[in-house]
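What follows is one chain in structure tokens, specifically the form predicted alone.
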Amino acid sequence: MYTVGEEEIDAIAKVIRSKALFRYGVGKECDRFEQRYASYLGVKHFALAASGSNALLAAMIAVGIGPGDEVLTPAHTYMATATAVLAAGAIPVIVDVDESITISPAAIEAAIGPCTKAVIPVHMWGAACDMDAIMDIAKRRNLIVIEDSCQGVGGGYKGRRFGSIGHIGAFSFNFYKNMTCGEGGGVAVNDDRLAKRVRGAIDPCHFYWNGRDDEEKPFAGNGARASELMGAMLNVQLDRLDGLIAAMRAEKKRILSGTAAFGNLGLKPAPMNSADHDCATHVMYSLPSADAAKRFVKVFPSVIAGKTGRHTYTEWDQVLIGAGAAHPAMNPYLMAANAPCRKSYSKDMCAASLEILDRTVMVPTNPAHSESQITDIIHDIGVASRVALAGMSMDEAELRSDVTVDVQKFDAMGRDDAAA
């Protein structure tokens, strides 16, 4: 979350004074979201859901995904892309990410097997991933592509917002997102027949406030409507999302150019697969080795990639111990329909995802960022760059004297965005 205002308060008042909190009949908020998210993305369809989980697993139902499908998903994500799979009663098949800690689209085609129906490519820390390569294989191996946007909201690829480029796309607005109404999420999709469903999946009672559709017929599902009181905040949430993300892409510009004579010691910005577009919520350095950042991190206060809890799959317990579902014959792991399936997994499996999240480091920016906290921050990079490649020593005294960011401060300003 960045910035949160007398707008959104007052927004949220106007509902509640209205006393039209159900968005079906009664109020407006979430049907004009909807229509102006649609909008945003350039799809036909938007349709809000409880959190980014639900989307995720909407999407899934949507496109038909279920018991004897395998879907691949990136060793690193928020584990929520893997247990999507599971409550939709597939298997996830973990596959490697590359250097811009994205999944790598080699390991895509290498992975594919013959249950292998879709692949879910997620835009992580709002960095794309490389769409043209994931579609083309898509295409070619009549792959379905789920396009988790979660952490990508106000980002894009190549001109074209995240989202909109895969089958169906997944978006999350809970309190670490760009653009947040506390929890939420949601689905954009432009096929007519896939928002049905999406919807149905949603809210199951869909038809009941919309009516009955003869061509799409109503399936059982858990209920994950949204209310008027997030669609009333995601209204003035998206009015503030492309100056937020212009402020975060400057940022980022200055933190790379002002730190470019540092790569002479070996201090690399991460690939990027279309760096003018994505959300630029970090600036992340490849750099030689695991130690090298364990050192960069401990001068300076960022993120090594690796290092972020629940993102990396060696910490996706419910997956490891094949704990699909709380009920053992609804557990996609013992149905007898996905025993064709991949289902043997370990912490070394993606052992090449490991050694590059765990040195990659991460320097969130911030739109709240002043000129002279920008001018800090690259000052510091500079030190940590030194003390961590060039092998200078400098004692904790002579760091807290030279290094110029508030360890505190710079929390507040943006570093627990690794907690999403």
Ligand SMILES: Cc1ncc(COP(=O)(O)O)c(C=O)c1O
Given for the second form:
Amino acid sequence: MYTVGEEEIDAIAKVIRSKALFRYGVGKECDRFEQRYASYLGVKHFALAASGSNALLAAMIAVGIGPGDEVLTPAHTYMATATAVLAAGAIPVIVDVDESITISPAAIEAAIGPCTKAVIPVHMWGAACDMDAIMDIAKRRNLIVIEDSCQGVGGGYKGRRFGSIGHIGAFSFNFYKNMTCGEGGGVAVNDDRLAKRVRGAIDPCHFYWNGRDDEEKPFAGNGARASELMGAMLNVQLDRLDGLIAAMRAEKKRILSGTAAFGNLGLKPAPMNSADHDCATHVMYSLPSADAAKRFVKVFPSVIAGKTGRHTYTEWDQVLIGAGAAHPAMNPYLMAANAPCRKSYSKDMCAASLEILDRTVMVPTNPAHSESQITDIIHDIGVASRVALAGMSMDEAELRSDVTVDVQKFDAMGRDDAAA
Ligand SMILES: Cc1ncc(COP(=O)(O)O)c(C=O)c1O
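Output the form predicted in complex with the named molecule next; the form predicted alone has already been displayed.
Zooming out: every chain and molecule, the one shown earlier first.
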């Protein structure tokens, strides 16, 4: 969340005063948002859900993922990407990320086995996966592509919006996302039949609210319907989105050009798959070593990608211990249909990813940063580079005390872990 104010309060108050808090047949805000966001993304359908996790599960159910299927999942993503696969009854197979800290196309290709049905590229920290390569592999190897765009609201790849490139896309609108209604999410899809299945997965009573459909029979599922309060807030947030992204892109550009000179010390921008189209919520640097990254974040308050506490497979406890569901009979790891799937995990199974993640440092941007704050950030990144990469002492380095950083964004990513 970057900006929330009187407009959101007014929009929500209006819904409360109207007493029209239910979306189907009563209110209009969810419908209006779905149409507007679908057109923003350039897709035919967008269906709101209660969370990004629900949206991912609905996407998985819609495309027919279930027991007997493996789904390729990157080593670096919020654990909901993998747990949504399990919730659908399938098995997540963890594959390496590359220097962009998004899923490696080469690792996807190498990981495809007889049970592999889908891949989930995750646009981590708003930065694009290599979608051309991924879509090419998917076409050749017959994989379904489910774009986890939960962290990619407002961003895109080579001019196309995240969530509109794969076969289906999922979004989160939780508190930490670029557009928020507190908690929320949704699914973007072009195919009409898949859209009906998505809505059925989000709301088992969907066929009652919207009319029965002879072609698409209902199936049982858990409810994750959005409320009109969410729709009203998202309609306001959508108006703000492009302005926020433009401000963060401008900050990222300034920081990158202001810190280019420290490249000779070893401060290199992480490679990006679509540098002009990312959300620019962070400026990422690939440092020479994990030790250098640790020294860097001690001087400049930033985050090591591999140390957020919850975004790397080594922290997905349920997956690592094989607890794929609360009830043993519903646990995909124990299902006969999943017997041929690959189900063994270890903390060092993606050592190459861990090596990259532990030396990738993320400096958060913020649309509220002033020009002089950005100047101070550039200055202090230089100080941190001299201390962390050139062995200068803190006494020699001149740190500006008035640098302001987005503490909330740090905390959301586990600053304590990062500093450790
Ligand atoms: C990459 C990714 N996938 C899925 C989710 C799940 O979204 P939610 O928290 O709305 O359930 C998140 C949320 O942080 C996420 O970052």
